[in-house]
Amino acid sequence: MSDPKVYQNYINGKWVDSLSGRTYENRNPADTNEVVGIFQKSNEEDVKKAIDAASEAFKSWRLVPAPKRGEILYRVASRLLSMKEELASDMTREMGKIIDETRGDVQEAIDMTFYMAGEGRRLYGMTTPSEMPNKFNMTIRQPLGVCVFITPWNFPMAIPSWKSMPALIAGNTIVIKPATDTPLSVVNFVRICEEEGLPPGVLNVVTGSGSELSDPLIKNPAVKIVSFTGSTEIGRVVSEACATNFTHCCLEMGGKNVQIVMDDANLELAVDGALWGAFGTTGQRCTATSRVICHKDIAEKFTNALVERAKKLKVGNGLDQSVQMGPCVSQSQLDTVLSYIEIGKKGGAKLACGGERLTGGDHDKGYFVQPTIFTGVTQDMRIWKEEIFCPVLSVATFDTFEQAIEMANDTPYGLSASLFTQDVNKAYTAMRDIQTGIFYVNAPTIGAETHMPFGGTKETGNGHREASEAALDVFTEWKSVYVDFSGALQRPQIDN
């Protein structure tokens, strides 16, 4: 076998080794014998150089007309599209999710980049009448400056694109610290941006340990906004660190998402939704369906069908087109799921299927676990309350629609929820009363589209939204402009 490729940081338009002189291996979670690549283990000095480069580049990038910035993004999107299969294959090798899903991940980056390229001609402000004569009022968007992105491993190209493309089209510059487990997809993404004409210093990437790099990334006074996707625990630390310098902060964190199945639901569709919502991406999505609550009259029929289908899911290497669920991303993630399975058993839930690490044959090479379903779950159990971020689904029952709403809201998180019903009145009531940022009717809790705002309530976030036009509010500040052409001093609220 040939030696694994060594990948470098990208700082100020150049691919460079870390000044630390250290590197680390990135291994395939479906086959840990395969080293996907060798990546830089960056240090504080690398981070400073990247931030300095972004600060300098901001001076000129912010003055490039937004439609011209959009032309670069359009070329990037076209290139992503032409390389979709190659990029998806690399992502499956480093992250583990099945090839259909990594194609979807790359497609999200394509969609977001095309979308934001168009926003270069639509960075709208507003005009409004003045209360004074011969005076013109308007608002304009202005970029913030240097943005730091700390991105997760589960969507290693989609989420960096959600953050990068609105930031770039608005005129900001960027330093990305990708997840330690999935740096290759971000390196691929940045290389395409470089090759399609993004100027030096506008987009920089440093790889390495989050615990080692987080302080120099967040606390540098040149950084104007930090956008973080990850756990609520780490998000709270990021928020507190940003507060010291009044650095803007956008947080997208945990979820404990629920699918409600009413007694009038299309049960086959509801089973399809729960299966995909719980076990797509091996349950490693912030929007994954972690809880299903069923009306008592259909709970047994629904659960039996769901368990039967879950047992038949083919688990393996995601590059195999017949595989339906890949591995956990790492040993630590596998350890987490196995520990929560034990917590569920000891807590009194009934293990309906799964619950074991998969071994034998090719499964011995990776971090594979069976799709797992618990029934008889109650609201006092830890598996009901805590985010697991693995293929473990908790099933509970309810008597009344009002009880279902209460149970759905019984969580510190508020990201995504779904309702399966044929009753339009219940659909609209749940849409209003369930405390989440995303809500689906007759669809699973996963499946967000890039032109819709993405984010949640409560401990899921801090009020911002990613994707869509809403992302522009994260990466711009409003400026109110008053132009008085009366030739006289006019005092609002006094002279009128």
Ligand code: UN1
The other form holds:
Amino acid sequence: MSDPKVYQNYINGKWVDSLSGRTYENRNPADTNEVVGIFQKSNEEDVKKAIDAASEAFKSWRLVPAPKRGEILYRVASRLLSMKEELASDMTREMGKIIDETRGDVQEAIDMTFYMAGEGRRLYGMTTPSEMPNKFNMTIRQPLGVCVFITPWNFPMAIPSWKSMPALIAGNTIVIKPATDTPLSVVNFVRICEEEGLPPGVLNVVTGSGSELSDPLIKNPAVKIVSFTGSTEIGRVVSEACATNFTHCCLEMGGKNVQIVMDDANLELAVDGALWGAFGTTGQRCTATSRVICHKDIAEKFTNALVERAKKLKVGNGLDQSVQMGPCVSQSQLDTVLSYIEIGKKGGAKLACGGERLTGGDHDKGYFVQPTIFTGVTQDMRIWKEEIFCPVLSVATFDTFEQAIEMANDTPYGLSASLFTQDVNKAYTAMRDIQTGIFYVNAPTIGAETHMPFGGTKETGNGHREASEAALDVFTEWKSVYVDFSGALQRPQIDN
Ligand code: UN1
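Next up, can you give the form predicted together with the ligand of this protein, since the form predicted alone came first?
Shown next: the complete complex, the earlier chain at its head.
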């Protein structure tokens, strides 16, 4: 086998080694013998250089007309589209999710990039009448400056694109620190941006360890916003670090998403939804279904059907098109899932299927675990309360619709929820009363589209939304402009 390729940081339009002289290996979680690439283990100095470059580039990028910025984005989107297959394959090799899903991840980046390219000809503000004669009022969006993105491994290209594209179209410049487990997808994404004409310094990448780089990234006073996707625990640290300089902070954090199945639901559809929601991406989505609550009258029928289907899921290397669930992303994710399976058993839940690490043959090469379902889960159990971020699904039952709503809301998180029912009144009631940022009727808890706001309530977020037009509110500030053409001093609230 040839030596693995060494990938560099991208700072001020140049691919460079880290000043630390250190690197790390990125291995395939489905086959740990394969080194996907060698990446830079960056240090504080690298971060400073990247932030300096982004600060310098901001001076000119903010003045490029937004439609011209959009033209670059259109070219980036077209290149992503033409390279979709190889980008997806690289992503499956570094992250493990199945090739159909990594194609979807790249597609999400394509959608976001085309969408934000179009924003270059909108970025609307508003005009409104002044309360004074011969005076004009309007609002304009202004970029913030240097943005720092700390991005996760579960959507290695989609999430960096959610953050980058609205930031770029609005005239900001960027430093991305990708997740240690998935730097290649971000490097691929940035290389395409470079080749399609993004000027030097506008988008920079430093790879390496989050614990080492977070402080230099977040606390540099030139940084105007930090956008972070990851755990609530780390999000709290990011938020506190941002507070000192009043650095803006956009957080997308944990979830404990619920699917409710009413007694009138189309059960086959509800089983399809739970299976895809819980075991898609090996359960490693913020939006993954980790709780299903079923009306007691259909619970047995629903659960039996779900368990049967879960047992048949083919788990393996995601590059094999017939595989339905890939590995966990890392040893530590695998350890987490195995420890939660023990916690579930000790807590008194019934293990209905799965529960074991998969071994033997090719499974020995990676971090594979069986799709796992616990039934008889109650609200006092840890597997009911805590985010697991792995293919472990907890099933509980309820008597009344009101109880289902109470149970759905019984979590510190508020990202996504879904309801399967044929009753329009219940659907609208749940839509109103469930405390999440995303709500689905007769669809699973996963599957957000790029032109809809993405984010959550309670401990999932801090009030911001990603994707859609809402993302522009994160990466711009409003400037209110008053133009007085009366030729006289006019004092609002006093002279009229
Ligand atoms: C995530 O869950 O981490 O809604 C992001 C979805 C995807 C994005 C998920 N479009 O499932």
